[in-house]
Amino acid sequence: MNLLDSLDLTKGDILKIFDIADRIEKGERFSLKKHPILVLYFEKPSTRTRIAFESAITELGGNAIFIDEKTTQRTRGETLSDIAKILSGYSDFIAARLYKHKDLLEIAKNSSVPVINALDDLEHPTQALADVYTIRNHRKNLSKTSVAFVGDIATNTANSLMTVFSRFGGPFTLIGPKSVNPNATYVNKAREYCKVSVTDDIEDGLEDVDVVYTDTYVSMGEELEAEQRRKLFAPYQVNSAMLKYAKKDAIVMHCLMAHRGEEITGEVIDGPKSVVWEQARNKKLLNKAILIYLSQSEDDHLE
């Protein structure tokens, strides 16, 4: 078993996971049936999935071991099926980071351990099960709470976010510029599960909106546009004029990382309708339920 595609997960796999997260919040203790070796294999760079899975690996008895693309003969032309067939013989999970879903897709088919999607271009799978969870912390009937996902729409956070959220059945809004267009993939999937919105009106679309999610204008491999994106995306930063327009008791969201003064103020990440620093802890202990969800599934165990 794999986790690639939010598009794959169901109401009840991501209702398990939760379960086990929740499970290791009560103090309860889990181990994998043998000393689990995690790799990492990634081709961008990052701060909190890494440590996450690093730390969360750890301590389920295991180890992690990372390796940089930029690193390895696929700079020589190797390719990614033979270095998944390598890597699976070695290690019992795979994390992959990469620039291209299908790639994703061919480690996948040529491993023999689970794959996890730790970001690629359409996907943040990891990223989204962290985000409903601290939703689900701060609103407990995800069915009616409203969610709000402001700047670039058509990012593989949002991707993802929408796609899982929708499971519960939660009205979720796109607001952002009309030149900018979501995946029709990701929308036609959740508009299965609930209402979807997109418009590039911020006062409608934040209209008793309970959660605001925002994430940087330029993503990993768009530094070229990076100045374009940032006057196209500008009007819709998340800053304290425009959380007016959402609940009174709204939340603020972001996966990280920052660009403080961009796409979100510093009064605003800072301030009380925060919860990024909550959300940025749950991303280790929901990698932690990941595993154990993924080895349960492989006959691992319960200790």
Second form
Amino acid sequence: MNLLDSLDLTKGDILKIFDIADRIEKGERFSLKKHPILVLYFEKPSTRTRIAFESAITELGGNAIFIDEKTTQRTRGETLSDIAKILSGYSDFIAARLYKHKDLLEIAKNSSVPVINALDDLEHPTQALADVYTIRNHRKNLSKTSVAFVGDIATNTANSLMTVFSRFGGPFTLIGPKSVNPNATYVNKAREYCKVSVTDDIEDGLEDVDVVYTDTYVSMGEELEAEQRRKLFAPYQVNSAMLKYAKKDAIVMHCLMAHRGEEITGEVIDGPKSVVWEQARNKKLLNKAILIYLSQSEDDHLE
Ligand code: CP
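Switch from the form predicted on its own to the form predicted in complex with phosphoric acid mono(formamide)ester and print that structure.
To see the whole picture, the full complex is given below, headed by that same chain.
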């Protein structure tokens, strides 16, 4: 079993992963079947996801091997299908951070071990699991919780967060410029489970919202359009004035890395409504739970 798309996750899968995370938090010890090796194959930089996975597998009794794509024979034309066959021959899991989702599917097709999406152009499912777990820590009943994603509503983070959160039925709002269209596939799929609204009106969009979520305006690979994007999204900066439209006790989230003064002010990200450090810490916990869940699913498959 792989974790490639948030779209593949049922509410049952998510609850099982959350249950493993809860049990780890209560001190239950899980060990994987044998000394497991996790290969991290990354084309893009990472501060959190890489280290969260490396520390997770280490605490589960295994080892991580990190490979920056630039140091592999990929730079001299080796195919991803060959690389996937080789890496899966040496390891028990592969976590890949890639520019293109289709390349992740190519790795998964040629891997003999579970493949995990550690971010690509369409998805960031491990982030979304940590995010929704964090929201659940603050709002027990997710079906009565409303989330607004503010800013660049066409991102991988928005797609995965909307999809995972939708499984619990609470309303989800995408607030961003009129000229930016969210991914229709993800919006339509989420609408099978919850109400999804799309608006450019900040005041309307934030009415009665429990969770205000934002992300960088310039995702990895979009650096050439940086100035243009900063201008486009500037009115959607999450700041104290904007938060007056949300519920009084609303929490603020950001998947990080943050650009203080751009998508969010320092006053907000470092202020009392922010749960971003807890959110980032939960990435290690949820990555552990994902590794355990995938290895249990592999065992079930073999039985
Ligand atoms: N949130 C996140 O994926 O962080 P990194 O890019 O640092 O891994």
